[in-house]
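Just the one chain here, the form predicted alone, laid out as structure tokens.
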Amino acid sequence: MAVATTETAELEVVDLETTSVRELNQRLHDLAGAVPGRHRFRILNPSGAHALACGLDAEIEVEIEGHVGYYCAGMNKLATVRVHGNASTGIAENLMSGQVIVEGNASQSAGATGRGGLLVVRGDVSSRCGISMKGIDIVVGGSVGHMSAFMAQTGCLVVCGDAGDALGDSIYEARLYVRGTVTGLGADCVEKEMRDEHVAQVAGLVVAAGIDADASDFRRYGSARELYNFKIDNAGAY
């Protein structure tokens, strides 16, 4: 299959004005099991295309020059994907490992169901950021919308700005850290003590994300553990 590319010794450039998304993703999938650090890609003219760089399974680097559509870098494993623009719904959905970095803003459900790895959004994120997260770490340089970390199980959500209403609704054991104001907490989510271990965790995550923030400025939120088992008195909260 011919893929329109320009190659140098270290960098492969793919122009989506002359190459289809299907061809690009197949090229990236063909690198499963490749030697780590040997493959770098620069994607031109994404023009909001959906499902770019999904299902990767190799330690490669992918730079996308522009805005992306739905589910970019979904189901990523091992790779580093950087979006030089904004991202639509479901960026890094079900992230397994590796890193996904968005230099702009992201729409709803960023990092949904993520099981590992690191998602960084330098701007703002819309609603349901980190919904049902299962081990992913998410660092947001700006603010997040309502229902973020809904049913979050494990992992960390670090928000350097503000959080919308119903933060952490029906949360399990994920850790939520917010530097700004929280409009409202969801069912079974409460503010918790920010101990030294939590300050250290936030400090490590913001450094990994390349974001300048003082870890001591954050507050921690987590589960009150009142909804783990059914209680008739809490029926209205289920």
The other form holds:
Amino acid sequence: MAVATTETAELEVVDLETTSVRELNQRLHDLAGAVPGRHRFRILNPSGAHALACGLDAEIEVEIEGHVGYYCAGMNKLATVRVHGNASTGIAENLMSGQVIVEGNASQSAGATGRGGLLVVRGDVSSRCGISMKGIDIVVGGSVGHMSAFMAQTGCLVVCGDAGDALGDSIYEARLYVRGTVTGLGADCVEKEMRDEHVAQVAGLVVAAGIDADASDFRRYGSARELYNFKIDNAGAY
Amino acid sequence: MCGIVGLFAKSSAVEERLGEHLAAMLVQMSSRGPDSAGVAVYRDPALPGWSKLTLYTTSLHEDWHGVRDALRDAFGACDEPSVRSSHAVLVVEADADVAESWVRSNRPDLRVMSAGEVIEIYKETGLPEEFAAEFQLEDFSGTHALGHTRMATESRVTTEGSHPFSTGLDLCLVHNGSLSNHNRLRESLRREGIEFQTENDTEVAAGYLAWRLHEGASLEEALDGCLADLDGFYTFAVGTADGFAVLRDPIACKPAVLAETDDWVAMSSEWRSIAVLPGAADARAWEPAPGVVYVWEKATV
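Please supply the corresponding structure for the form predicted in complex with the partner chain (the preceding block corresponds to the form predicted alone).
Starting with the chain above, the whole complex follows.
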């Protein structure tokens, strides 16, 4: 691992052609509790490897130069992880805090079950984006696939493009904002009034994501709250 | 689980090294499918009036020259057998379906892995890396190829249950997923005259495609039919004499990634397999949409 010094933080360059994923992740885990803003990493040749930069627990910056495999930056706390490429299934799964930024596209289940922090995908995301999200904010520069925000509990999903079929199926209290078209809404998901507080929320999130979008162009979707309680009238449907 | 890969050459440089690239892609999918591996390679077209058979034997001392002599006696001409491990390719002066029928009738102990003018299929149990070495995949040149690494879920780990499955002359199918209505569909297809050799779910999908194509459907129509008639999870890659096609079920739980450069088109279950190709870092890469048929053919690329 070559070490260079910059004015703000030490930059370590890790080449995955010569360093194993396990060694890299251990190096990053060893920084748990490190002084904020003192460590930067540049990861070369990820070549679609799985589980890169998972389980971080320190205010560090990690830049990955290329496409990543499954579950990159999963369970992240505090750290900022930026992928200069595409991400496979489960990017930023169960994100706790910090930021994960994907410059390309992301595959299925991006930000699944995330509890906090911000996930930004500049390109498109495929199916099940934000499935069972529990507090994470997700901003997508492009479009999301089918079954996005399935059983989403809390947090925001902001989609600058279009959303696929069954958006927000069985949704709880997450807020969904879509600028383009929605192929179809899932069970118990309805369009809701876009009030000033919602415009302000979207404006804040797109600024945080570094995406140029007019917050007043978005429409809001959320729970009709009809699935919260068992209704005896529906018994015949089971 | 299972891993599937496909590579379609757009330049002669990639055609020349097709087998080397295919082997590298396959080895990357070992963790998705350590039980068995297989490939379909499209190469060395037979002359007009001739056809190619890939035959498989369980015998350790198969007399392939005896097989050649018997084919010569039956059809007049048959080239020297090209033997790779348990498989041999025989090029015979006969129509592919006629030669295939002859083998089934006269040498029922041999299994016809593929028949056609360009296709060759090789598959065996064991790790992909061992398979690639055993069958010397690196020697192959060709226009396009499909590969599969298997983690068995629906049926036993055997050579016969490995992929690719041939679905008709010069056609083959590889599959990642599992089908839930394969038993009933197998019975329906048997009534239509389709023969099955295993209890494997993928063979049913292959048989379904063969039946639809026999009924006059185009490859695209046959794959569209899968969306209505197959129940389960799947990413399919289908090889034809001219190219290959990719289809994911509408729920799209099973992964797939496509990538294209000026020199090749590739598909795989994961990016890891594509990352080993020359120029991959600058390739255009995307995830195929659910329920959409993608086709690459020589005429259109």
